[in-house]
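Encoded as structure tokens, the following chain is the form predicted on its own, with no partner shown.
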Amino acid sequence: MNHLFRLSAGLLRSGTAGLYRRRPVPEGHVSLVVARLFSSEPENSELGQLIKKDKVVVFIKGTPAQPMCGFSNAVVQILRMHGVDDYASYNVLEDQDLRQGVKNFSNWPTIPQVYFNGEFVGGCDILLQMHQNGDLVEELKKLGIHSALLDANKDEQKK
């Protein structure tokens, strides 16, 4: 696994962002930490009941058969590529609520967000970056999904 996806993973971790700010708060201003800090329990205890309910969890503008963006899009197509059908998908374009729910809950300013086994991945870029250096794969094996990229290099392989 890479650095960036650890780090990425590890400072947006549910609670654990406010820990590394780096840049200071102008006075007057509320961080965005402190203000999910004391966010309402119920609207994060059901997002996190939404995210562990998969294996694979996205939120993305759109539907996986439609996505309504290019970086959705993208998400879906990686997705596709590893030959993961089985994930839960949810349009934020539908509920403007859980689009900036899940903005906070996870303290990640963009659409589409991904998560594994209830953690948050990262958006198109992280997934999109993972996916070339191999660790997508990984990742997808500690989930118990086997990735159609393998089976495509082996048949590459045979001939």
Second form
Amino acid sequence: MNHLFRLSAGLLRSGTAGLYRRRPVPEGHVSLVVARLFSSEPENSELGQLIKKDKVVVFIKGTPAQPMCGFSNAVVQILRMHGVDDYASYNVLEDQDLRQGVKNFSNWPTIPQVYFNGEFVGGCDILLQMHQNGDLVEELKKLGIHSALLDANKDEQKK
Amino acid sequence: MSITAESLRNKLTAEMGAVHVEVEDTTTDHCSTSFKVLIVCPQFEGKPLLQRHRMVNTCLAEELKEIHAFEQKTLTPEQWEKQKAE
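Now that the form predicted on its own has been shown, please provide the structure of the form predicted together with its partner chain.
Okay, now the whole complex, with that chain kicking things off.
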């Protein structure tokens, strides 16, 4: 096993492309999490791992605090309306490899991209339609997320 | 190949058997080529949103390589009639 660790450490030090969250690795010590390469198997690749790490994962242009595109902003706003504020957001503008990689990975031509529980949901259009037809509340419930809009509706009915 | 609203409309109608297609060239709002399309197609029947959008993406795979921004609304003929009535 040791030779595997040394190999990974060596690759890390040579600065393999596609690592966009670099952690300094102390000499002679490698964490297994570090074996992140854009491998040929999508499920085991870094992206494959990334989308499973959090329940809600979005790839957008910009950040939730500062979206850099109208469609990405729409995704951020919709999530905010449902009270979803604990999600992972990755800025594709920071990393061209990520920007193209995520398009290849999901076989989807545009950004933003939304993933629930490691599964590709769609882009802004789909999220918006799900929001409008009530599907989004249902999908969030399946994730164990209680949409804020449910409470808003309850308040309305009490009046 | 220059992509126009017309060329997209033609391709969608021809290859997907869409009964109604509206293509809006929204490039003026964005920095590069962008389109907004409405596609009404009986083949969407029984298919979830993502699958419908992927059908369109497949049909326009070549064009999408050039297009920067793309919005799509996919309806079945029945949904389209309902929407018009609203």
